[in-house]
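Given next, in structure tokens, is a single chain: the form predicted alone.
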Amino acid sequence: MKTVLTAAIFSALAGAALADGHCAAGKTLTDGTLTIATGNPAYYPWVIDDAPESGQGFEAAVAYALAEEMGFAADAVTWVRTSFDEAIQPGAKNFDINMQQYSITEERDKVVDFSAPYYTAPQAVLTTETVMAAGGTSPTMDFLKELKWGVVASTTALPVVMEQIQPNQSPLVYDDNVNVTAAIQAGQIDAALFDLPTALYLSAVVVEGGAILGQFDPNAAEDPDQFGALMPEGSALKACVDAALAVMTENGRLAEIEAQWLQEATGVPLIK
């Protein structure tokens, strides 16, 4: 009861803070404008057709809902592009917030600021139809241990593979998603971990004969992979962003957007 009451009080206070219209005043790069960064390119299902200004796709939709909650009209939102790695480096930024599936980690939080989470991503196993056929319809941990794994060094996949799956062979480490998916395609590895929406995209568009073997329950994880809006270190906008997200969580807006743009993720079996 205490936790629920605390959440309700915080949401009410957040709503009051936003209602006065001064939450973001003087705290953005350009007064009266919210500058949001995304990837170059930005991919489905986060952004549809690489056009964030359309508001189509999960992160694009969250961005406009967040901007609205903070008092910015749609035409007061400006989009810029950054690479994934560029944005998490120390130094000046060309954006107020960056939404590019950034997992909130202690190491990154030392050089940039993160908002409260806007999405808790289950980890999913990207593989091929051939490997999936060998695992059956209900993949087990024993089967996963036998696979040859690949991971991207800069993501949170490596600790998940090593701590949760504990494969019999050491995973191969790659620089980026392109090299991992190429390794799956070439048969050099059997599987790799990605957040579920990314795995869905890769299996449908990038990996020929790609398939999703299963997903891990994010609620069962001790340290679930949560995405936050990235901001420059010491951003004066952080409290305003967090307040807006608290309201969107409490009133169900975030859940509605997730259901609309990530609903196809349902149906991927849980790995037990």
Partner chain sequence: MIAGLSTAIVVVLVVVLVPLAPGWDAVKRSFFDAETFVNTFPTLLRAFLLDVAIFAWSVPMIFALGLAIALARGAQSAALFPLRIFGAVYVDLFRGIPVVLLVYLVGFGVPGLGLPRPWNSPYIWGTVALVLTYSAYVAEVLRSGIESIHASQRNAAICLGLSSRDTMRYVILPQAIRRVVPANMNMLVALQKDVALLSFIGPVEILRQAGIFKSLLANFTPYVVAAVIFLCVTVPATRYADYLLNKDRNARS
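Alright, leaving the form predicted alone aside, put up the form predicted in complex with the partner chain.
What comes next is one chain alone, with no partners or other molecules.
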């Protein structure tokens, strides 16, 4: 709520500059071009078919809408790929903004800049139908504690598991989504925590007999998982990006894109 308010104030202040269309002028790596980084590979439903240039997928769509709002035509957008490490290491960066489901955290904010959030991700539990059958239809926290958990190392899922679920056995940790799903398939873990859209994709497409056990209500969380565009520390572009995102939040454009690409996310039961 606070962030939205801040963004609104920003938009009011920056409104005049945007009207001129020059907010980002001279602030990008290459003048007149907005260089956007995504993951390698980039995953469904954030980017469809690992082809961000198509504008298909939630983050790809947000990226083009954001560029447009900042005064860049679609053909003035250039894509590059980075890993998580490349994005946070010190030194010059090869992108203006980086969008790959970066959760905004206080510690990360010390090293890099984050835009205002463009998505608030509910955390969801990916599991298998076999485990679901054992847990009954309405899973309790006690049931979750009994499970063997797995998470991806570079995500904020591990603190969530440790603090909110507090499982009886220590979780196993993996490099990426593929390894987590391999471990689920091998029966080495019962459940894994992902943001909801990723969890939906994995349960439907990757994990044989996969299922979503439920999602945590993001608004109930003390510190909800919000995705922001990552920029180099002290980026001059941040004000422009925040202003553009504020406009998009205000005029419903963000919600529209979310409804288009992340519609499956609604209708997953809440875990209480």
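For the two forms, the rigid core is made up of the largest set of C-alpha atoms that agree within 1.5 Å on superposition. If you're wondering where the values come from, they're calculated on a predicted model, not measured in any experiment. Residue numbers count along the first chain shown, from 1.
- Remark: with the core as the superposition reference, the CA shift of residue 153 between the two forms reaches 2 Å or more.
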